[in-house]
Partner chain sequence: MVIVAVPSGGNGGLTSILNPRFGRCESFTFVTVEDGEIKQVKTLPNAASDAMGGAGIQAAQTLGNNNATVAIVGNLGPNAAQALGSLNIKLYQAPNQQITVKDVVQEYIDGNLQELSGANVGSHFGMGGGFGRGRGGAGGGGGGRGRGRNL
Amino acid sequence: MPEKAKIITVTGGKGGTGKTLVAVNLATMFKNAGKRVLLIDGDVENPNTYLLMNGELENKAPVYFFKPSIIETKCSKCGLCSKNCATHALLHVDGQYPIPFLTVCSGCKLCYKICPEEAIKEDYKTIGWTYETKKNNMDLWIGELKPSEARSAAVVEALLDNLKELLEKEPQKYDIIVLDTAPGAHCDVELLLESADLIVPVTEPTKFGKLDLLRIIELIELLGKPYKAIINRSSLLGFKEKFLEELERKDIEILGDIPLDDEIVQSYCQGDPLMDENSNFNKEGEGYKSFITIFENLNKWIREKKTASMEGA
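Let me see this chain alone, in the form predicted on its own.
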């Protein structure tokens, strides 16, 4: 029986650690190795994987979110909807029609379901979009939250619903699926972590980097997911060895580290992945060699997990 796609989630406890750089280049290396790759950008408030690949936003589809609409000709002003709204998104004053506050509505539809007069209409608003495109022989899915909206998790859910539907219809379409999360440890990040087989948190050798790495690892461990870290900008101010010692004391394994490297900066600015087989970057550079080491360690980790799974079956 063909193996199901391996899902690798790249994350980070804080912004600016280089998680998207890592996600793009890991996906690129899997593609170079002949794997069928899907890269999903779940950083919906700041999606930029396509920029790092000189791609375009294509095949735009809206993400809809429920909003209650009061039918005053049916409403008896009983206030049942307001009394049962957990987020207090419906204000009711005796003798008046309920007033929706959409900014705090969770979209649960409870008010719509329990209204005895059927006076709440099932209405929707667009809170964001999804995109599907191809670049560098990889499929790329992107989520984007509409400005002024706050329901980023709903856009991530739309991406994951699309993924679930695809894998049910075509379970062997991809060998590798790489998920790129937003920074932090909030609900939309949790959704992408929960979907992973393996998690790669990206950090940097600073006090902020360490604290935020520990925070995201705490969430990963609560979810019971395996993880190994990557240290980006590892040559920053000469803190690498001390940082590695601190991680070792906390039993945090790493896949490798990425030094400060001019060609990584150039690839980032030009939207040309450093590790693409068709790029003109120096294959003897420190940044390039560090990604090769990380990729070798990642594949070794995947093989070890596969072996352990087969032995435990």
Given for the second form:
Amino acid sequence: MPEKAKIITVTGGKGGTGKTLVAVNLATMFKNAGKRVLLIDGDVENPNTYLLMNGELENKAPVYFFKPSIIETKCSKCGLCSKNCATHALLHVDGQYPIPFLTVCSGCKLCYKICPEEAIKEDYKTIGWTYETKKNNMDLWIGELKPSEARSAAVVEALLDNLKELLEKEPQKYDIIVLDTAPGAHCDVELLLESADLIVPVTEPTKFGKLDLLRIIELIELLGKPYKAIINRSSLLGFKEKFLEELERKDIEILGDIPLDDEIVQSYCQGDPLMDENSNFNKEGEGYKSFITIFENLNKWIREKKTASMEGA
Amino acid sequence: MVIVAVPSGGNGGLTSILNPRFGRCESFTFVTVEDGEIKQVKTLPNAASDAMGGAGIQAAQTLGNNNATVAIVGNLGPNAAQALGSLNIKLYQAPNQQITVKDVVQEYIDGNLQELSGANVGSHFGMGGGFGRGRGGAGGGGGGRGRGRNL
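For the form predicted in complex with its partner chain instead of the form predicted on its own, what are the coordinates?
Below is the whole assembly, all chains and molecules, this chain first.
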């Protein structure tokens, strides 16, 4: 039976730990190995994965979000919508039409459902966009939240709805799907963690990195997902050994570590993925070798998981 | 006749202190002013004081339902400002100091308060404890950034 695509989510808690660097290069290494790869950038407040690949934002599609519209010819000014609005997004004063406040509206549609006069119209506003593009023989999906909009998780949901639809229609289209999350441990991130078969949190050997790693791991464990961490900038100030010891004490498994390396910075700035087979980076470089080790460990982990699930079946 | 609403501390009333947090004050004191004199005083607890969100909008609704046409405020966020604006309630900036409801209404009667054209603090400025006082003066632009993620 053909295999279902493996979904690997790259996350990390803290911002700037190298999540996108890892997501892009893992995806690239799978592509080098002949896999059909889809990379999804779920950091919808700062969508920038395409920059690391010198890609363009293409095939823009709007993400719509409910907004209530009052039909004044039907409205009896009863105020029921306002009384029941949990976020107080409908201002209602006796004898006047309710006034929607879209900045606090959660989009729950309760007002629309309970209005006895059917005087609330299901209206929509654009809160962001999705993009689909191709770069370096990989497919790339990107979500973007419109600046000033608050409901970022709705944009992530739009990406995941598209993914679900694709997996239903063409389950064999991809071998590997890499999801890149935003920093933090909020619902945008949670949605992408929930969708994962395997999770790779990327951290750095600092107090900040550790704190945020432990927070994201708490969330991953709540969701009952398997994870192994990557320590980026591992040669930073000699913190690595102590940091590794601490992670070991907490039973956090490590997929590998990435030292500070000028070539990584160079590849990042040029938008030329370090691990791409067409790139001309030094194959003996510390950064390059560290990614090779990480990729080997990741494949070993995937094989172990597969064996375990076959034995379980 | 004008009904002046003042966000107040405790149970409100003329001797209570003006609360600079509009949406999350403990109470509102409604003062009826006629011919330059205080004629009537009514107090109401603020139902929005511990609302999860939209406190400014809910508080504005309380003012609208009690026929206030003027509000004297300390800090005013963007949603509250927009809500009060849509109810045609005139806004005046309270002085940046501790002041009783009675004194601040007298300042209004004497024409010493500046009219406010919009928000003077960002979203969620008044959340959490403490008495934060913001910039005074009329015409403060409100650049609020509220985050909400409950889908």
